[in-house]
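In the form predicted on its own, a lone chain appears below as C-alpha cells.
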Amino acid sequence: MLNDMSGKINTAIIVAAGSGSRLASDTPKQFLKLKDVEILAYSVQAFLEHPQIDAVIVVTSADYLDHVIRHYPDCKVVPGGDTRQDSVFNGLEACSASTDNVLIHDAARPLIPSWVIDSCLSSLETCDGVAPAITPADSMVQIEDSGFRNLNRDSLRIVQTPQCFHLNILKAAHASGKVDTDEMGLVKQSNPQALLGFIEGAPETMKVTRPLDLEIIKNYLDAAEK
C-alpha cells in the first residue's frame, strides 16, 4: 500500500461483525466461501492492493476475532459492537491519529472495483462525504394506506459502500447521539450543512443477503476470469 499523491492518509474500515441471520446460515455470511475464498477476503484484498489505501481495519464479532486476526495479518482487527453503528465507531476509534479520510465498507459486499475507490477518494477533495449509488432498473412504488403511488426511478438511488468521509466529519456525527442505518444518513442528520454527494456505483458491488446472491456474485467472478 502506498500513500496517495495528495499526501492524505486513507483508512478502510470493513464492517464484518454481522450475524447473517437473513441468509439462514450458521456461519456469518462474510465467512462463507465463494470459489473457495472467504467473502471477507475479497474486499480485504481490494483495499490492501489499492495504492491510495494506507491501512485496513476489520471490525468483527468476538466469536470470530481470533479467526480474523489469524487469517488477515495485514489488517488491524478490532471487536464489533451491539449494532452496525457501534461497530463503525469502534473502527473509527482504531484509526491512527494521522488518518485524514475513512472508507466504511460492508464485508458482505465482496466485489468492489478499484475505480469506485478512486472516484470516492477524488470526490472527497470537494465533498465532506460520498458514497457509490446506482439507479434502480425496475419501476418503483411507495406503498400507502390507500394503495400505492409510482416513484420516479430516475431520482432514486440504491446506496452502496464504501461510504467515505473526512475522519473528523464522521467522528462528529457519531458523537452527536443520532442514530441511522448508514453513515451518509447519520452525517446528514447530525450535520445538515455537510457537503454530501454520490458517485456512480457498480452493479457487482451488491450485498449478499440471500442464497441467490451468492450465485449471482459467483457469476461475476467467473466472467472476470474469462
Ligand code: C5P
Second form
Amino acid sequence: MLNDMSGKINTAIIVAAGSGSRLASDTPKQFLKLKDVEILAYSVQAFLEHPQIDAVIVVTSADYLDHVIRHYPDCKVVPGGDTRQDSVFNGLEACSASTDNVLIHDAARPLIPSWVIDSCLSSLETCDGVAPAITPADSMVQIEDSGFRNLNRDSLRIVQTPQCFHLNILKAAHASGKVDTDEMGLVKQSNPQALLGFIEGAPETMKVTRPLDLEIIKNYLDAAEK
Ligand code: C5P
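For comparison with the form predicted on its own, would you give the structure of this protein in the form predicted in complex with the ligand?
Starting with the chain above, the whole complex follows.
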C-alpha cells in the first residue's frame, strides 16, 4: 500500500456488523461464501490492493470479532454497534490521527472495481464527500394513498458505497446528533454547506440481499474469469 499521489492518507472502513440475513441462512450475509471465498474477503482484498489506500478497518459484531481478527491479519478490527451509523462511528474512532479521507464500504457489496475507488478519491480533491451512484433502469413510481405517481428516473440515483469524505466532515456529522441511513444523508442533514457529489458507480457493486443476488454475482465472476 502506498500513499495517495496527492499526499493524502486514505482509510477504508468496511462495515460488517450487520446481523440480518434475508438469505435463508443464520449466517450474516457478509460471512457467506461466494465461490468458496467469504463475501467480506472480496472488498477487503479490493481495498488492500488499491495503491492509494493506506489502511483498512473492518467493523464487525462481537460474535465475529475473533474470526475477523484471525482471518484478516492485514486489517484493524473493531466492534460494531446496534445500527450501521453506530458501526461507522466506531470505525471513525479507530482511524489513525493522520487520516485525511475515509471510504465507508458495505461488506455486503463484494465487487468494488478499483476504478470506482480511483474516481471517488479524485473527486475528494474538489468535494467534501462523494459516493458512487447508478441511474435506475426500470420505471420508478412513488406509492401514495390515492394511488401512485411516476417519477422521472433520469433524475433518480441508486446510491452505493464506498461513501467517501474528508474525515473531519464525517466526524462532525456524527457529532451533530443527527441520524440517517447512510453517510451522504447524514452529512447533508447536518451540514447543508458541504460540497457533496456522485460519481458513476458500477452495476456489479450491488448489495447482496436476496439469494438470487449471490447467483448473479457468481455468474459475473465466472464470466470475468473466462
Ligand atoms: O442491513 P444493510 O444491508 O443495509 O447493511 C449495510 C451494511 O452495514 C452491511 O455491510 C452490514 O454488515 C453493515 N451494518 C453494520 N452494523 C450494523 C448494521 C449494519 O456494520 N449495526
